[in-house]
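First comes one chain, alone, set out as structure tokens in the form predicted on its own.
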Amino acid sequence: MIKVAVVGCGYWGPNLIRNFCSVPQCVMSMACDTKPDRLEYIQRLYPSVAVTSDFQDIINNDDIDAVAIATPVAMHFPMAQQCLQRGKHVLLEKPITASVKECQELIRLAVKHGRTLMVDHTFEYTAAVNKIKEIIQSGELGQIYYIDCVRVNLGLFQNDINVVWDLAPHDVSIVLYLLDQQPESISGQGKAHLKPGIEDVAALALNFPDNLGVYIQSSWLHPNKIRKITIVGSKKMLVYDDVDPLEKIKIYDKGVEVPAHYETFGDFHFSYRYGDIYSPRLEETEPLKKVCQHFIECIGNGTQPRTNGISGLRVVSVLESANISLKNGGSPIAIDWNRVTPEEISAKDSI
């Protein structure tokens, strides 16, 4: 039985604890938080789980095999670094670290110590996103022209990261997973209205090969909660609305066709197609339960997590470049994918 500890019992940590308690191959052993009221809350719900306010109690406990970290992103690297150095497997909340350099070091440590390093890109484990990937790969949408992502709501404001690092990791991970390719460059613009230097609204433009564009809008200052991704293809269009409880995916048989040949401007007419709309059936299960189950299975089997350290590094590479563009007035920034070194790529099956 794999013994698990969860660090951080604020917003996401209790969800991790609940799901680890339901995974039969592990024992949810210990929870850590600096706030006594959060530890009291966990003890009331899970009397069998030991609690501590000292992270070193987990580090020094040789019975703890794996640690899930759900703290502010600034604490991800130092905590994960200590865990890996002590031979513990690590699951990190998104984004995996606050920089490419930190992520590279965690990957190196995971390989060196033969430990599992995984990032919780939760949406890659949802039925909806995996159905969309299946639809794209089938060719039903045709050539993908562009993808538009909107992830906005009122709050929750963060003190240590801007809205790009808070909300955009979801959309970046989804897009990279769906397209199975990497953007060449990125530009971003944003504004800080309430806290100087911390953008609370931002818009990113990712440039992929073959003239494919991805646009990501993130905001903590919006009256409505919107979680929507629109994918426009040459044959059909797809809308993924994560807030819709019944029909999360809708496929529109709509499109525009350009005449193959025309001799005069008067001969040039677009042909618009308005067809049916349908919503595929989804077998929904809690994605975080799949994340926790997958983490434990990878530890037990010695296999590679779907969202491993390399996956986390790709997302952080995009976010870091986006942040540089934000601070430089929206100038396009080329994303250096060579920072994923050949040594790290060859070792990815071990992380």
Contents of the next structure:
Number of protein chains: 4
Amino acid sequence: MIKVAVVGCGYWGPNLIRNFCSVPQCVMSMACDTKPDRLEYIQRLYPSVAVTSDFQDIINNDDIDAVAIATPVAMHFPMAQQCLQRGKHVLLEKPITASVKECQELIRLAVKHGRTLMVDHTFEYTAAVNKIKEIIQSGELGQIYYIDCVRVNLGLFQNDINVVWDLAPHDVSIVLYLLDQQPESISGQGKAHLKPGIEDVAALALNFPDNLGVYIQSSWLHPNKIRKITIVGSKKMLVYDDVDPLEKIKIYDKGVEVPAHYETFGDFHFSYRYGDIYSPRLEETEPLKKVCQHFIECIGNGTQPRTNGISGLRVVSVLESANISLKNGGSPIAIDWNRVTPEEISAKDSI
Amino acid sequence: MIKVAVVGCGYWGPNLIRNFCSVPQCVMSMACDTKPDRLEYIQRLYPSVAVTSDFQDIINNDDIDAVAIATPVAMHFPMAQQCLQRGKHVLLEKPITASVKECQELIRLAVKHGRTLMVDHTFEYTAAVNKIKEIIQSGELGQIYYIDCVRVNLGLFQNDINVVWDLAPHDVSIVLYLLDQQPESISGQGKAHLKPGIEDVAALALNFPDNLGVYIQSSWLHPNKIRKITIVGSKKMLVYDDVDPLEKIKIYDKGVEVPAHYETFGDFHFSYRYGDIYSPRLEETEPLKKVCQHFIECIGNGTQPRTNGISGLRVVSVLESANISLKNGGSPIAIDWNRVTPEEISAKDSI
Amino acid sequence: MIKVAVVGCGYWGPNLIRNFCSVPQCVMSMACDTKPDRLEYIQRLYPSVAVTSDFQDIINNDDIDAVAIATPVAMHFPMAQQCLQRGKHVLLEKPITASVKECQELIRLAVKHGRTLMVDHTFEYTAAVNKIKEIIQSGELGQIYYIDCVRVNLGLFQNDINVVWDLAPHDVSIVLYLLDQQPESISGQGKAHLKPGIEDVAALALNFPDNLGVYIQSSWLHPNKIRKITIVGSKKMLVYDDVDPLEKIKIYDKGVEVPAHYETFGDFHFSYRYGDIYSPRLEETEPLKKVCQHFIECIGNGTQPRTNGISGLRVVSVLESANISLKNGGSPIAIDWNRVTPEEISAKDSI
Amino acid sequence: MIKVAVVGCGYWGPNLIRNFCSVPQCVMSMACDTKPDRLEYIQRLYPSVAVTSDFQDIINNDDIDAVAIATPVAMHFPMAQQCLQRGKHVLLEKPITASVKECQELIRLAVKHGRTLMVDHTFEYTAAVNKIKEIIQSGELGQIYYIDCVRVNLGLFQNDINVVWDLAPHDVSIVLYLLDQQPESISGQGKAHLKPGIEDVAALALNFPDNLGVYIQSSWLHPNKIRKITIVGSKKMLVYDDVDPLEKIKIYDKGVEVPAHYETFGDFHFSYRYGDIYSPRLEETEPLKKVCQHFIECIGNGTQPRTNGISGLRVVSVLESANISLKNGGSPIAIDWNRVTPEEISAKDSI
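Return one more block: the form predicted in complex with another copy of the chain, after the form predicted on its own shown previously.
Full assembly next; the chain just shown is listed first.
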């Protein structure tokens, strides 16, 4: 029986605890937070879970096999490093680390110690995103022209990271998962309106191969809660509205017919195609439950998680480049993926 | 009685004709288009309007006092130039010209010949935009942090200009009018998916003084028709949804309270304020009717139109810079407004 | 060439004139209204149409072959009667007459004089309603359990008829057309809040064979404009929202599985089926154009219109019974369809 | 410390348990259900709550001061009767009983034994309904013309009661609370499509004094979940949409100006007033928590609950009459409120 500890019992941690409690192949053993009231809260809800305010109690406890870390991003690396060095499997909240370098090091440690390293890219486990991936792969949308992501609301502000590191990881992980491709270059625009140096509004543009563009808007300062991803293909268009309880995905049989040949400028005419709209039913399972189950299964089987260290690295690479562009006024930054994911890492990690 | 001719009877021209017909201080006299079927159409609807396929018939007709030009943008300059040189007043569709240089020349000609030069920035004449300007000026929203503009739909594609020159002029003219300020720098991202060289999707970022950001998304390739402008201020937030027939403007009494003093990093906490939502009733008058009336009045009184050559120049300056950035991969372009609007132009034009 | 006159140039008449102008097989010849300003308005828009304030000018003009009547309902019968007696074909706005008796008499006259009698049940000519009829007939919805119709808004109040006679005719004609059945009994509730005796709010319940119920809500006093028809079948459910520009029809693959056998009370359990949602694309043609074309075609061919006198009679029968119930506090009224549509009428009319 | 037992741990019972757990002045002591799996579920979540499958364990336990009953309606009366006779305070789910007679008997027992009798009309404790009551009482809406209530969705079907007894109690209790008046007569229409004798769709019409009408639609067979109450007044109109998370209440400054005097029929003209729309912010507290707190406070203070036996009786009286009308085809039923609430009951109960 795999014994699990959860570190960080603020906003997301209790959800991890609740879900690990429901996975039969593991025991939710220990919870850690620096704030006594959070530990009391956990104690009251889960009397059988041991609590501690000292992270070393988890590190030094050899009974703990796996640790899920839901602390501020800056602490992801030092905590995960210690866990892996002590032979514990690690699940990290998104983004996996605060830098590419940190993530590369965690991947190396996971390979070295033969432990599972996983990142909680929750949306990659939702019914909606998997349905969309299926639709894209079936060719129904045709060639993807561009993807537009909007993730805005009022708050929750973070003190240590800007809105790009807070909200955009969701969109980046979804897009990389859907496209199975990596952007060649990235530019970012953003401004800090409330706290100097912490951008609360940002707009990213990612350039993928084959002229595919991805646009990501993130804001902590918006009157409406919007979580919308629009995918425009040569055949059909798809809108994924995560806030809509009933029609999360809508597929529009809309498109533009490009004439095969045209000779003179004046001859060039597109014709628009309007068609049916279709909204597939989605099963409603909590995606975090699937994340926790998958983590425990990968530990048990020794298999690579779908959202492993490399997956986390890719997202962090995009965020890091976006952030550099943003801090420099928006000039695009090219990403050298060979440098980001050296041969030896990806090879070993994928074993 | 001012005699008016309309050039270009395609998409927008017939609306100009219809509205000039309803302005009592002018006579809608002549219409021009190169396509016979458009002239037939106009003839049938307005038997009293003379039609011609030759623009020179208008230039050479000394009875024509004023010309409204609704042709492709590339023809704005040569046509307006001839009109002004022959002493005719000119109303141009947006954008006023295809370049800053052309617009500067038209302004010079208008001043030299003492004729009215006006651009049809239609939205500056809507009840909604004027209500929003009133709200901003009253201070109700507090300091403006940022403005986000989305103007997307499927089609209508243009053959000669990209989506920035086609859709963004509306947002740029609205934003410049609302803020009464000019951006210091601009960056643009965009891609051409259907016709090489003609971007059909674009994202602009405009940097205004005092850290104010404006984001503009334009697309001819989108499943939904969206015309939405979100204005986030330090006190309240406003959403202007031009597609909503009933609640075009919504003011959210939402905001973030920034603590006055804070000493350590950890002390820093925002508090969110949620409040009432309010949608003011707007009068429904066709804004183009106001445009036509204002043009005729300015001619009669010899006064400067609200949307005069300088107004058109500002919008074109933004578009031109945005386009340069876009064609160069998105690096931001600074605008030197002194160079764009030399002293002698603005002085004379404002007389 | 069939020569058409339109009587009544208020709200709906000008739409009839505009559409008859576009039908090639007829000439829009004459328009009649008692108000001079309405005639001026028509004269200005359609210089070739003769106008008169005296209905007898139409009756006495033997060149006029067909008359479309868009006057207050009370005048439908006397005007149509004169037209038919003088051998003119007649198109009447809904409801065809103010009573069953009047309608029976018009049908008799039409048969006697061999003239076309048609009622403008516009919605029966819309793409949406015809698509729904097709869906119902295909069996896709299963057995129809009930239909719920909501048609409410603020105004337009009528001075002479209540909201049942004004708004419900649309729903009644749609429902009778969709179901191809007649209700066995009807009850109506309603109240007059603004003008004594003229109900401005009403709720009708129609009982059809096979336990099928139809509910109709009508109101001139409502903050929102709602035009919604919900059709619940044993297999699927359909919502027709005429105000939605994009997704007028939505088909929900939702339903309830009724267990085939059950023995004890406690065993009885339904299971709900949730499924995909689908919105078929509809062609956008102005239905009134189809009405006008169909009227002219029927005159030319001597064929019965789809919405002939019998169709108008059925709707008026329902309205009349609903109104009797409403005026009597809501007790249900049975309709004897044999009495309403005597054998000799329907036989002759369908020739 | 008041000791509470909850009977019925199906759909609503667990919510009662959870909320009683959070009320400091009481102890959530015991839970009862006939199904072992429901008791296990409760045991797991609340280890400190004793469970039993035998209701008599609660009756015979003299430590239990108060009993909340969330069983099928048919069992409300026999269970509450036993509780009151044994000196226990009683909170009943809506509707309070299956008949007027049963409710009258419970009121008598509560008075006789000096115990608190309360019904869980949850909506009377929501921020939305209380805000609406405040708005109505302020006169902002003017004279109330009519109220339209729609409460429909797919399922949950009940085996023992029809949709009138299941869904309409919410609307009836809200309306009686808002208006502080009782209907003079009631009519009901409805049909059973799935299970003979159990109507799954119904439409009620309630006639209040001063020509005020209330219309209630209830359905278990509808593709959308709608919970909407529209209140039309002589000055303003209000829509309460309980499904909208952000703008539950909207007040429309819309209305109709009725001319003060008019002489002839033709002179009579209304003018419509369109105006601003306003959505007040509502505090979000769980109303059931307020219900539980109020119940415990009333027990402690010996005061009458806001939703006491009389309140429950009024709702049941309406439902009973509606049901009689419905079973008889829809003829209206008058309610003699003097007979329903005899002097001696209301007098004693209000002490």
